[in-house]
Each structure stands twice: as structure tokens, then as C-alpha cells.
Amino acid sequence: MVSAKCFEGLVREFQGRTHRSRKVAERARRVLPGGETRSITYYSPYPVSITSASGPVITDCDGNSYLDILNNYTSLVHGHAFGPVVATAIAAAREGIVYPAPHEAQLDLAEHLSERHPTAEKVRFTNSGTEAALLAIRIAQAVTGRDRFVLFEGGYHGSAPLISGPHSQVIRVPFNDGAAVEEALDDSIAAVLFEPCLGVGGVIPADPGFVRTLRSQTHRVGALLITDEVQTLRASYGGATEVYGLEADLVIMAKLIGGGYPIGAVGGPAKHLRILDQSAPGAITHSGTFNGHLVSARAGLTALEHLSRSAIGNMNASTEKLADRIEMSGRAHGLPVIVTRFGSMMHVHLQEMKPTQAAHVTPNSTDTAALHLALLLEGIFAAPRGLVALSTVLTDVHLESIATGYDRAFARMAAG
């Protein structure tokens, strides 16, 4: 779809305005492999290096100012140095930063979390996704004396072996097949673990029937169902699970729930998560230096607190209008444009099918990388691979400047 003529224009045009970002990624690579420490963020030529950022406004080391719709892979549903976070933030670390023992503001997210999603019963803390992921797992080996685990093509829980590429303990079957999880759910089926809406995968939604069928098969062979909503918790007051009005087992948090800082957490009812309780016999041991860090649940509950019903309705609505905006503008040039949506999350394909299975999703390619850096030309923050994830701070205004930045990127792209 786009020359190389034309992505070799784009890539000079980028060079030309990133002079400082481009010193940075080399000095980068002489102390972190590949110049990163996170290998979502790199994409070529190389990534720009941000010096500040407040609101829906990021800056980069050269003086350019992107609109982000990003926000850290979705966890800043506020936005950037969000006040009522920042003023928490720096308060908490005043009374001590981290300590050695249990705390109220731990009790305070667990309770405001126990009372907002509907599986989150209880619920223990961990420093990530990946590692409520890992302790998820835990949980349902101990429950069900079971080993084996099935999860999704496409899905994304983390960065550990066990769940994140081929594993002897793992059935990765596609994602909206109700029959291939009922081939692959037999008795040694410790778990599925399920992400309502896939996002690394490119922001695909569950059907309502499979989840359906996720559950009722789940509780035929006696696995644990385990929902990932790292990412999907920003699309209701209760999160997905909430959406689908789904009983699950288990459910794994991360991202917003830390209003910024590093944090993860697994919920569940008391039955599960009493495998936990070292006053118990037969409890599994889980530590972690900084589990409930102070600093992150104090951040995480005013950042949970200012994002209100009304204000997930109003970020959702926001999404369901650009992504409509964004359709017909790829459409008017020419360009074929799918966006798949839930909540305030949606990506951006350069394809003619809507996908509803990972393996349905055109690869990255040459078009993906040249929206990319004709967005950044435009001054719009997105994901490399086309995620957008909003946030409550943007304005009409904002909004209506991300639109016309598509529409000029796609421009640049049907031009060459």
C-alpha cells in the first residue's frame, strides 16, 4: 500500500526533527541491549525520547509535542502527572515510601478493589501484571491439584516463560472458538486464563456466546477461570467482567490500579485466596520487597476514585467517536481502515476484515510502521502497532485535533 519512496520520506522527515532522540538511542545502546529496557517501545528508526509530560501532552527531548493516546500501554487513565495523583503520591512517600510490614493504604485499595469488581472478594498485591499472572496461576494449581493451563493465541499476560510463548504446561488455543476450548478442557486443566478483550493482540473482543461458553465448560471439567483485566478494568466501573456479567474464579489487575506506579494485584473469593493465609495450614508462601508498596496504593486509589461511572461513559463514548472518525477517514482516502474497539481501547487496521481471532490480524508491516511516523509527524502519540487508549483529560478540542492528525497521516500515506 505505501511505496518505499514514500516511507523513505517519512523516515528522513522523522530524522530531520529528532536530531536529540537519535543521540539518545545511540548512547542507549551502548549500557541497554537494543538502546531499551521495554521491547514494546522500540520501533524504528528509532524511538523518540520523552523529557516531560503533564495532561494528554508529551514532550520529547527536541522540543516536539505529541498528543498521547497511549498512556503507557493503558495505564494512565488520567493522563500524565495527574494532580490529585501527584499530590498523593508525594505525600505518601513523605510518611516513608516503603515499609516492612502491612499498612492502612494497603487495606484502603484492597477494600475500594474488593468493592468495586465483582470477583475481587479478596485480594493480594503483587509489582505487575506479570507477576499476578504468575501468583494467578499459583492459586489454581494449589485449588485444583492440577498443572496444565489454557490460554489464547494472541492473548498477552506477561513476560514470564509459563506464559508467554510455547510451554509443556500450556494449550494455546484461538480466541472466539467455543469449540477448540471445549477440545482442549479435559481433567488435568488446571485453569484458562482469559483476557476479555485481547489486547496485545489487537484489541479484539470476546464474543458474548463464547464467554458463555468459556464459563459453562470451565465448570464442566472443574478448571478455574481467570480473567486478565490489566487492561480491560478501564472499560466499565467493575471492569469487563462487569460488561459481560461474567462469574469468574479469579481475576488478574494491574496498570490504572496503581495510578501510574508499578503494581499488580490477583482477586478472588476467600475460598480461593485462603491457599494464601499463613495462619492456615497448608498455605503457599508469596512475598514480594514491594508488594502494596505505599506510595502505589495510595496513588492507585485516587486514581481509581476520580474515574467515576460517568467518567468511563464519557471516555468510552469519546472512543466510539473517533474510532468512527477515524474509519472514514481512511476510507476518504482510499486507505483500508478497520478499528476494533472496547471501552476506551481500540486499534487501528490497516486491513479490509474486521478480525475477531489474532490469527485474523494483518502482521506489522511497512503501512503499520508508516501510520506510525506519520502520526508522530502529526504530533499524535499511538502505539507502534496501532493501540489507542484514551484518557479522562482530553478535551473536544484534543479530540478533534486527533482526528484531523489521522486524517493528515493517512493523507501522507495515500500521497506517496
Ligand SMILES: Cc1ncc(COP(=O)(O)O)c(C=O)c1O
The other form holds:
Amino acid sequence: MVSAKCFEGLVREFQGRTHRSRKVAERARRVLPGGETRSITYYSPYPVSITSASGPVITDCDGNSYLDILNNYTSLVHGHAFGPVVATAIAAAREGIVYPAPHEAQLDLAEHLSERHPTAEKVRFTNSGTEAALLAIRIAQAVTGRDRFVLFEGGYHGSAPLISGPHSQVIRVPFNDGAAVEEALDDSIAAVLFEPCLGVGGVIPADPGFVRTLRSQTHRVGALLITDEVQTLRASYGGATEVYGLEADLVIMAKLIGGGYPIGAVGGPAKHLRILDQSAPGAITHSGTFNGHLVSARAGLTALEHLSRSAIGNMNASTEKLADRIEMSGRAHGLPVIVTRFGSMMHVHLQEMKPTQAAHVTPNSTDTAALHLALLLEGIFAAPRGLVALSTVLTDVHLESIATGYDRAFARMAAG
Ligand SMILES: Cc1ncc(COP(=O)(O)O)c(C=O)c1O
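If the structure you just shared is the form predicted alone, then what does the corresponding form predicted together with this ligand look like?
What follows is the entire complex, opening with the chain shown before.
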């Protein structure tokens, strides 16, 4: 779709206004492998280096500012430096930063999650979503006495080897394919771990019938059903579990529940989480120096308290309108644009077919990279691969600028 000449022009224009970012990238390459700390945040020719961010606006070291529609991959649900979160985080730091003992901030957050999420009767904190996924699998293995588990193509639960690559204990099946799940499940399977909407896999929501099949088939073989709500919690007050009316066995959460600070959590009924009760015989050991960190717990609770049903409803409605406008404007420029959406997350795909499985998503291409660079040039900060996650602090004026930014980016691409 995008010619080599058009792409080179975008790169040149990007380089022309990011001289300092280029220097930072050169310095980074000397000390960080690939100049990065997260594979996913890298893009060519080099990522812009951010120096400050406030509300929906981030500013790079060359003084360019961008409307942030990625929000640290869904975690900053109220944008950057959200006043109430900053105030609670500073207060928590002044109270000692972190303790090697329980504290009430952990209980406050756990009680809130338990009240909010249908699966989370009890909660165990970790430092990240990756750790929460690994812990949930350990719990399922201990509860069932089985080793193997099912994951989905295009699903992402973190970059630990057990859950990210091929592994002897893992069976990967196509998403939204009930028959494949039925075939994969037998009495050697401890659990099925799934995202109700593939997040970084392209914002592909689960079909409600598929979710029902997951529940009935896991019941059939006595496996646990683990819901990964690390991203989808933002879709509804009780997450995607509430949207689908699902009765899952365990849930993992992370990202927004820390208000922008590192955190993860496993929620589940007492009958499953008692395996973590260190005073009971046969308990599994689970520690982590920063589990239930004071600053993360306080900041997370503050962020969640501001994420009311109406705040979520407004954010979802804005996302729906924006998704329609982006799709229409892409088409008006003669480009194949499909926007998939779940709550306040969406993914802008440059392809004709609406994806319902990971295999339907066109792999990263020059077109995807061109759209990302064109958006940066128009002052819009989205994920290099197309993920968008809005925040509660975007006003109608911001939303208009985002729609216009996409339109102008598409115009650049269509001009060839
Ligand atoms: C759905 C999902 N689960 C788990 C994770 C891993 O979380 P973390 O990056 O906090 O380890 C991610 C991260 O992007 C995610 O999107």
C-alpha cells in the first residue's frame, strides 16, 4: 500500500524533528541491548525519548508533544501524573515506601478488588502481570495435580518462557475456536488461561459462545478456567468477566490496578487460594520482595476509586465513536482500515478482513510502521503495532484532534 518513497519520506521527516531522541538512542545502545528495556516499545529508526507527561500529553526531549492514546499499554487509565494518584503516591513514599510486613494499604486494595471483580473473593499480590500469570498456573497445577495447560494463539500473558514460547507443558490453540478447545482438553490439563479479548494480539474480543464453550469444556475435564484481565479490567467495573457473565475459577490482574506503578494480582475463591496459606499443610511458597508494594497499593486503589461505572461508560462511548471515525476516514482515503474494539481499547488494522483470530491479523508491515510514524508526525502517540487505549482525561477537543490526526496520517499514506 505505502510506497518505499513515501515511507522514506516519513522516516526523514521524523528524523528531522527528533535529533535529541536520536542521540539518546545512540547512548542507550551503548548500555542497553538494542537500546531498549521492552521489546514491544522499540520501533525503527529509533523511539522518541520522553522527558515529561501530564494528563493526555507527553513531550519528547526535542520538545515535540503528542496526545497519548496508548497510556503505557492500557495501564494509565487516568492519563499521566493524575493529581489524586500523585498525591497518594507521594504520601505513601513519605510513609516509608515499602515494608517487609503486611499493611492496611494492601488490605484496602484487596477489599476493593474483591468487591469489584466477581472472581476475586481473595487476592494475592505480585509485582507484574507476568508473575500473576505464572502464579495462577502454579495454583491450578497444585489444585488439580496436573501439569499441562492451554493457551491461545495470539494470547499474551507476559514474556516468561512457560507462557510466551513453545513449551512442553503448553498446548496452544486458535482463539475463538470452540472445537479446537474441545479437542485439546482432557484430564491431563490443569487449566485454560485466556484473555477475554486478545489485547496486544490485535484487540480481538472473544465470541460469547466461545466463552461459554471454555466454561463447559473446562468443567467437563475438571480443569480450571483462568481469566487474564490485565488489560480488559478497564472495559467494565467488574472487567470482562462481568461483560460475559462468566464464572471463572481464577483471575489475573495488573497494569491499571497499580495506578501506573508495578503490580500484579491473582484473585480467586478461598477454596483455591488457600493453597497459598503458609500456615496450612502443603502450601506452595510464594514470595516477592516487592509484593503488595505500599506505593503501588495506594496509587492503585486511588486509580480504581476514580474508575467508576460512569467514567468507564464515557470512555467506552468515546472509543466507539473514535473507532467509527477512524475506520470511515481510512476508507475515505481509499485505505483498507478495520478497527476492532473492546471497551476503551481498540486496534487499527490495515487490512480488509475483520480478524476474529490471531492468524487473521496481517503481520507487522511497512504500512503499520508508516501509520505509526505518520501519527507521531501528527502529534499522536499510539502503539507501533496499532493498539490504542484511551484515558478518562481526554476531552471532546482531544478526541477531535485524535480523529483529525488519524485522518491526516491516512492522507500522508494515501498520497504515496
Ligand atoms: C493481557 C496481558 N497479560 C499479562 C501481561 C503481562 O503483564 P506485565 O507486563 O505486568 O508483566 C500483559 C502485558 O502486556 C498483558 O497485556
